[in-house]
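Next up is one chain by itself, shown in structure tokens, the form predicted alone.
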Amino acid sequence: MKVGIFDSGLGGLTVVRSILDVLKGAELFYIADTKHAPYGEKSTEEILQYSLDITDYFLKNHHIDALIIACNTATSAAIATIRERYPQLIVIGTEPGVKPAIEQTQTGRVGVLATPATLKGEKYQQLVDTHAKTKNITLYEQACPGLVDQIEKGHIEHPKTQAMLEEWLAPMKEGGVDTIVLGCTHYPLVGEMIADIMEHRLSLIHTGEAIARRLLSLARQRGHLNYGETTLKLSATGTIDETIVHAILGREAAIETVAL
């Protein structure tokens, strides 16, 4: 099994991290298209070129059997679009865990963190409509700008990352919210600044074990038998910080540039 994994830049390492722990027996590809990032800035037609050139590398280059867009912006911008176009693909998105966290809240009262793109996009705009209406839900809408470039800065602790989340939770903080889906692949990475400052018992809802678990099951559908080593190769198209990198993977890990 050959797995292609993208995302703007470093966030996508946390869905790896889940493939990791239970697909065995597989070779993982990840390109972080640093060049372009963040995704949550451009415009939808960017986004889709952006994501079909990096499906047509890994096809061209690594024969991929799956695609992960490791991405909640990339998925609603693309993924109708792959699927038709490539329908020998195993292909499989993010979206922001809306479902989840309406089912785990206790006070009704639900945070979502986003990029601007994934908050306007229909995907997102289908989750609420399909799911806020299940239980009596407040959700707090927060689009992050900014956020994305200070993770892929490794700035994960700095000060400025902090005053930006303070302002951006202190409504939820205040609303008694008790869930918050964390809707971009980046921001586990700042799960334990967001928990602090909350300052009370949360769910933080990300997506990267569940992604883990439909691949593992529909590669066993096409024969995977999942044991044996797996290997990453990892790639981006423009800087990338290394060291968070090794931080998110808890392994070392060369890293070599492609051209897209």
Second form
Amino acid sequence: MKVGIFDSGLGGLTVVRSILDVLKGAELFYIADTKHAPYGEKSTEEILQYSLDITDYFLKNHHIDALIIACNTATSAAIATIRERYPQLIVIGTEPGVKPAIEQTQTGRVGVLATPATLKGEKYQQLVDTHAKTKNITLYEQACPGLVDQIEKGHIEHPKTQAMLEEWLAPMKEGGVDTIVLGCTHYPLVGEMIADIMEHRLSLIHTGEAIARRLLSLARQRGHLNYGETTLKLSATGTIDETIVHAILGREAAIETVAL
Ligand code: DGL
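Return the form predicted in complex with D-glutamic acid (DGL) of this protein as a structure block, the form predicted alone having already been given.
After this comes the whole thing, all chains and molecules, with the earlier chain placed first.
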């Protein structure tokens, strides 16, 4: 199995970490499109174009069998077009875990943190229409402009990041939210800070493990034998903080620059 994985930056590595836990004997190629980050504050057309360029790059240079869109924002803007264009390719996207959050909540109050583009997208609206109306649920939706930027800059344990989160989480804390959907793959990187602000009375939902399990299942259907070493090749289109990359993955890895 050759698997291409991309995100606007560091966030998708939280998905890579989950994939490394379950997928054996595969070649993983990761692109952090840091030249164009953050995606969440760009137009749908721009995000679609970046996603198509990366998919074409993976197909041409690495002959991938599967594509993981490790980004909620790019999934919303591009997955339908990519699936239509490449029917032979396994394509797995990332969607905010609204369904598991609704299944788990005890208070019926669920928070969703995501980028402005994800929350504005049709896909998110469909997700809410399908799941949030089945139970008596109050959703606290919060767009987090600037948060991806803070994380990319390595300003994770940083007073500005703390202040942003405190402001966004205050209504959720007051309203008795007990479950928060991390609707952007960057946000697990500030998960501890979110849990601290919410005084640990909550569950945080992210979807990396579910994506990894789905990939393994689809790979097996194509005859993948799940044993042996999995390799990872990391690339970025712009600058990236290598220390954070290594901290997320728990291992050293060289990062190449690709022109896209
Ligand atoms: N990790 C991306 C996501 O899941 C971040 C998007 C951005 O670059 O704003 O939405």
